[in-house]
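Shown here is one chain on its own, the form predicted on its own, set out as structure tokens.
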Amino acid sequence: MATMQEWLKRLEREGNLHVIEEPCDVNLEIAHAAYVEVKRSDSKVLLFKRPVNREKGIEYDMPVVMNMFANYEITEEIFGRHPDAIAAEIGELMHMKPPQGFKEKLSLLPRLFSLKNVFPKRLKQRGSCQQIVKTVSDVDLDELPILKTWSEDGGPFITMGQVYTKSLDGKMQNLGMYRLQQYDKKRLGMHWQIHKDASHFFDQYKEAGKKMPVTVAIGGDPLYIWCGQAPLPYGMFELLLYGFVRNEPARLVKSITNDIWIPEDVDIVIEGEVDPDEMVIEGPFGDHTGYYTLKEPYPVMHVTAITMKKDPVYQATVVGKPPLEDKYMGWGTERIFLPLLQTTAPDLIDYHMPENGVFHNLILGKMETHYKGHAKQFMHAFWGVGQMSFVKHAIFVGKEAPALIDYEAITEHILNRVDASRLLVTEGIVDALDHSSPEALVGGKLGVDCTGEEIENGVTATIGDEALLAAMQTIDVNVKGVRQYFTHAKTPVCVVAYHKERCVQAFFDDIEGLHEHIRLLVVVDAESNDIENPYMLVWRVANNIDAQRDVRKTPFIMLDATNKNALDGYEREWPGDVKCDRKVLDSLKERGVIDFDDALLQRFYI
């Protein structure tokens, strides 16, 4: 167990910490600097020593740390070993058999003794997080350097809060990671989505007509925040996972004004209660999908106490378009939870959730197939398991396929096997942040079976981009560009930049005659996409399609990944995608806080 202060000293020794002495504003500047930094291949943890709020005239007396999970090396250090090693330990435990003799029983003892460290330990004394205590009239959230990330955000948000809750009967505890909007000096918005454990607990208090205790912790061991986003089953306290990974128990202390227990070494603690009958508009907020989530009513936390260390560090993150530090947090989650996923799908060999698919929008799975329809069985299994049920698009390949993280090879492998007859379009729940479905929380899902042999017949008459563009423009002058990828594969990908003046489905009707030249067509808005940028095209397409509405199978596969509006019969508000304020970026560059060129900004749609 190491404190945040100890982690920062270690990172500085290893050359993985960039200390910024220049005063930086909590409004946009700190988040923008971190957003640019984490997109570098050699990104570092950032420590802003002098955060300020120029609008309110505040100079904060605590630093802000960003990008704590800045790269694979640091993330592995936080886990203490490679995530695959942790996964192997979980796999061994799940396949343990009763010992057959005295010798086997003795060999099992060390493992069983280590499991006692899984369970959190409750301390009788106060923790280091309670060296400074402020209650009642002394509570002031403005003393914390809470960041505003994006220009259109509804206000400042706590983005790395460990939200601790418990069930009404006190038998279950939960640690979640939810964004928290600061309304004023004493109130926070509680953005726990309807599918989350804390929301289930909230329903219990609402039904009982009781106020719900909540404690939010910030900082401490970085592993705490990773545990908060881990996809554990309902009712399992996430700090059990902390004990397993660290091989030492989390040390907990009781909050000052409620009965919630939190790690004693966190940096900042915000205690309070939620009245189930009070809802306030929360948002908008630029989220990890790369889009703004819209205004909606959410519960409110009334702060009853703020405690902290004498030398606290305020930890925050920035969310938006990939890649971000959730790339590295997600990598750990993906590897560690493979053995648990295999209990539901025992023939699963491996899986991968690319960060530019925003994790829940795209999953690649490698499996051993034993019978016809096996891959489709896996699709249904995935869509019915915990947080995997939020996955929108699932592609399965056989055991002979290349490594799932070898994007060039695995894409070619898939394109040599994809066929309209192997697509499964269905409906299920979607993440509350999803904007593409016709209604909130429920939407289309797409499964693609690319197991087995290559398809026999590919595209029959490939032509160049210019020739295909000319052919399309004779049909529709709103086609502004064409780019074909993997033209040597059985199913090349044809991307069309389209100026949308009519429903794309009508465009699909008109170009059916080009079936000799196309097997897979993807249409995106010309104004907001670079068809020469496949990384961000994957991000856009995975975000923007609802399979039931936007996938056509005949005479070839067509995907409408444009922004939807009244032309499509779309009645919800379509959110904008997040963009940095160029004036803020230029100011940071001029002051030497960050460095960048236009190529970096264009590459990631910054």
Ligand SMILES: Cc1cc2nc3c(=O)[nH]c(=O)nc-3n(C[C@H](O)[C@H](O)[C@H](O)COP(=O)(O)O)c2cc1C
Contents of the next structure:
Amino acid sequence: MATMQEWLKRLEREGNLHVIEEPCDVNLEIAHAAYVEVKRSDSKVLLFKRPVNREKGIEYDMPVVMNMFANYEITEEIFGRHPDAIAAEIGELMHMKPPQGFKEKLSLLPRLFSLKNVFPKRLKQRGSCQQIVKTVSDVDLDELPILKTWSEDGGPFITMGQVYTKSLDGKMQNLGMYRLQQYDKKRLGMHWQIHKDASHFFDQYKEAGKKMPVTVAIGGDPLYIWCGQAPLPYGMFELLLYGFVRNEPARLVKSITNDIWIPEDVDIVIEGEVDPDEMVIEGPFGDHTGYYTLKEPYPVMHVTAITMKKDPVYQATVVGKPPLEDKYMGWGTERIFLPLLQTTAPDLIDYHMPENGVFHNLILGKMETHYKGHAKQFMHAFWGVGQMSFVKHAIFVGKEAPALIDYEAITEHILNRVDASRLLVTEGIVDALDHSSPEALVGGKLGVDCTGEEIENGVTATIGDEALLAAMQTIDVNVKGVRQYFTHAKTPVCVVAYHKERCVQAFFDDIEGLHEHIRLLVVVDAESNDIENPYMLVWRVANNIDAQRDVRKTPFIMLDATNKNALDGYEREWPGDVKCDRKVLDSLKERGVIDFDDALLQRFYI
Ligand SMILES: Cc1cc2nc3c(=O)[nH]c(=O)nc-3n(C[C@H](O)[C@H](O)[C@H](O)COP(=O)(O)O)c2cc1C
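Form predicted in complex with the named molecule structure, per the form predicted on its own context:
Below is the entire complex, every chain and molecule, led by the chain shown above.
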């Protein structure tokens, strides 16, 4: 176990920390710098020594650390070993059989003893996180360098808060990572979405008409925050996972004004209570889908105390378009949760969530099939279990497929097998952040069964991009560009940049005659997409599609990935995607805080 301060020293020694002495503003500057930095392949952790709020005239007396999970190397260090090794340990435990004979019993002992470390230890004394105590009359959230990360955000947000809650009967504890909007000096918005554990606890307090105690911790061992986002089943305290990974129990102390227990070595602690009858508008907020989540009512926490270390570090993150630090956190989660997924899908060999599919929007699964419909069975299993049920698009391949992270090879493998007859379009729950479904929380799902043999007949007559563009423009002048990918595969991907003056479904009707040249068509808005940028095309398409509305199967597969509006019968407000303020970026560059070129900005739609 190491404190945040010890981690920073270690990262500095290893050359993995970039210390920024230049004063940087909590309004956009710190977040923009971190956003650009983490998109580099050699990105480092950033420590802003002198955060300021120029608008409010504040110079904070604590540094801000951003991108704690800045790359694979650091993430592995935080876990203490490769996440695959942790997965293997979990897998071994899950398949543990009663020992046969004395020798086997002996060899089991170390494992059983180490399991005692899983359970957190409750300490009687105060923790180092309680060296400074401010009770309710002295509480002032303005003393913390809380960031406003995007220009259209509804205000400043705590973006890396460990939110500790407990069930009404006190039997279950939970740690969840939920963003918290700062409303004023003493109130925070609690963005626990409806599917999440703290929201279930909240319902219990609401029904009982009781106030809900909550404690938010910031900083400490970075593994705490990773545990907070880990999708453990309801009722399982995430700090058990902490103990398992660290092989050391989490050491907890009681909050000062409520009876929620928190790790003793975190940097900052915000204690309070939530009145279940009070809901306040939260957001908008530039989210990890790369789009803003819009205003919605959420519960409010009234802060009753703030405690901290003498030398606290404020940990924060920025979410937005990929890749960001949640890429590295998500990598750990993906690897470590494989053996748990295999309990519901035993023939699953591997799975992968590409970063530009922003986790729940796209999943690839490799499996051994034993019977007809096996892949479809897995799709339903995924869509029916825990947070996997948020997954919108799931593609399954057989055991002979290339590695799921070899994007070039796996895409070709899929394109040689995809066919309208292998698509499953259905409906299920979607993440609260999903903007493409016609209604919130429920939407379309697309499963693609690419297990088995290649299709027999691929595209009949491929033609070049220019010829295809000309053919389309004679049908519809709103076609502004055509770019085909994987033309050597049985199903090339034809991407069309479309100026949307009418519903894309009408365009689909009109181009059915081009079936000899196209097997898979993807339409995106001409104005906001670069059809030469496949990384961001995947991001856009996986985000913008609702399979029930936007996938057509005949006479070839067509996907409408444009922004939706009244033309499509879409009645919700379609959110904008997040964009950095160019003036802020230029100023950061001039002051030597970050460096970037236009190619980087274009590559990731910064
Ligand atoms: C950077 C980041 C920010 C997140 N913000 C939120 C959030 O504001 N609200 C939410 O419900 N989940 C958020 N999540 C996802 C949850 O942390 C995740 O679903 C977690 O498993 C929830 O824990 P629970 O199952 O104990 O509720 C975020 C995840 C990350 C990585």
